[in-house]
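Shown here is one chain on its own, the form predicted on its own, set out as structure tokens.
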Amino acid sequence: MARAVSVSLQKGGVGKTTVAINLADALAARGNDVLLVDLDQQGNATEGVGRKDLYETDGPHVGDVLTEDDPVDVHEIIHDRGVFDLLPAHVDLDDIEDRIRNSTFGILWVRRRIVEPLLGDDYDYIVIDSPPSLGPLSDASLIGAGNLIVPLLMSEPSVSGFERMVEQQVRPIRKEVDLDILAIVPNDLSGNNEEKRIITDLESSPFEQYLPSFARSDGFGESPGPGLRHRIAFSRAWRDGETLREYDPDNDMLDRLDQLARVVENGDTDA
């Protein structure tokens, strides 16, 4: 089933963009068409797969499709990136959020010029990588993609961005629309006891059932641990505009990042 997702959280330095990134990468490694759509003011994600030329082109951006004024065909600015495509941000993306604020039918242009004529015919599957904050560029990406994964650092400040999110943005959101959360992904780990405590604490709350298996709490008495764990080759990989796998193909957390993949190719947790 062709399905869209965004990757989002309400609170930046979680490692959302790193997750979008080798979660398009994992995708099309198991045989997907896949586009990855950068909708980050900061353009991490354009940066991140070596394409930082793209975010101050002169030449049609996603500006140029998100608009009421003759809006440019999304296809003339996906760029082929080798294993996934790439729909780059670009700088002008603050004034791209005011334009949608001011629109009647913005909120829905994600959705209507990027999601709806590509997935299916074009993409088994869009990853986007939306906003670290809340605003009307987030809510489009939220809309567009109808399913949610959330990078979590498993800290007191990154549960709180999650469950303002929660309460501020998805049940706002619900009330109009579906938005499906795939999955929370506990990232960065190094196995210490507050993480250990914080996932033991979200498997007894309402959002258990969005805790991936590899995410799971008795993964802490097997090597290397739950969730997504700390790996100086993923910051090394961003930093040369690789993915994981390109820049580290034996990496450990490649297998990880399949099982991420599954999830979102069986649309829950159960994967």
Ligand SMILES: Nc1ncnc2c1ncn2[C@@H]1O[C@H](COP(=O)(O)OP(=O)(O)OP(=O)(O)O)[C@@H](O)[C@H]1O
Given for the second form:
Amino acid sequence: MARAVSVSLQKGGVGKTTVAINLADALAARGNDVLLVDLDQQGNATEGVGRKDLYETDGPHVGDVLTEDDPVDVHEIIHDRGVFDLLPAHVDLDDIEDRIRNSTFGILWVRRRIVEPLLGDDYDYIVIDSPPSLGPLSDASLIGAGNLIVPLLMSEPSVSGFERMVEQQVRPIRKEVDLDILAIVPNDLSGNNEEKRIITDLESSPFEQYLPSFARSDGFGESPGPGLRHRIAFSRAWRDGETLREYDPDNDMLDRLDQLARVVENGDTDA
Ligand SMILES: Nc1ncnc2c1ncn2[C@@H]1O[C@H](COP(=O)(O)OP(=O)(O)OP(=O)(O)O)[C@@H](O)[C@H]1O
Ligand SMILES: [Mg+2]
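Complement to the form predicted on its own: the form predicted together with this ligand:
Let's see the whole complex now, leading with the same chain.
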């Protein structure tokens, strides 16, 4: 079943872009047709897959699709990026966000102009990298995808950011349209007691169902431990414009990214 997912959390630097890029790559490595969409004005996903050149393009870009007047066809702004395709961000995304805010149906544009025309026809999976701020672009990303993946640092501010997001964004959206939380992805773990405490707390909370099996506390006794671990290769791959798999094909986190891809394929953490 085709599925779009938004990688989102209203907190900076938790690993949204890292997870979005490498989830798109993992889904593609499993033989799916995949589109990575960069909806963050920072353009980190675009840069991290080696296409920074597209970020300031004079050619048609995401702003020509997310507009009221005579939008261009979404196919015109998609670029081939090896095993997956890329819909890049653009330096003008902040202005585009204002346009979404000021248009009656702007909030539906990601869904109507990007996801609906492509999903199931051109692509099996669409993975959207979302901005770190609460706002129309972030809402449009969640409404457009209908599925959510939340990367989470194992720190109190990160967890309370997630709880706030559920209250202020997920709940209100769910009153109007379907929005499923597919997974919480504990990220950047290095093996301290705080990480253990937070994962254990999550396991005894209503969010327990969203923890994939590779992210559970029973992994603490084993190597390399639960979650996506701190691996310098993630940032080096980004710097070189490569996915983790391209940069370091033997990295031990690739197996976890494959498990996350299976969660997305199955639409459930009990994959
Ligand atoms: N598991 C990890 N191990 C090591 N470094 C990581 C890991 N995950 C993310 N990073 C690094 O942490 C930084 C922040 O990650 P990333 O850009 O993915 O976060 P983000 O949530 O997208 O940030 P923003 O809110 O600014 O969009 C990057 O330099 C990235 O390379
Ligand atoms: Mg990011």
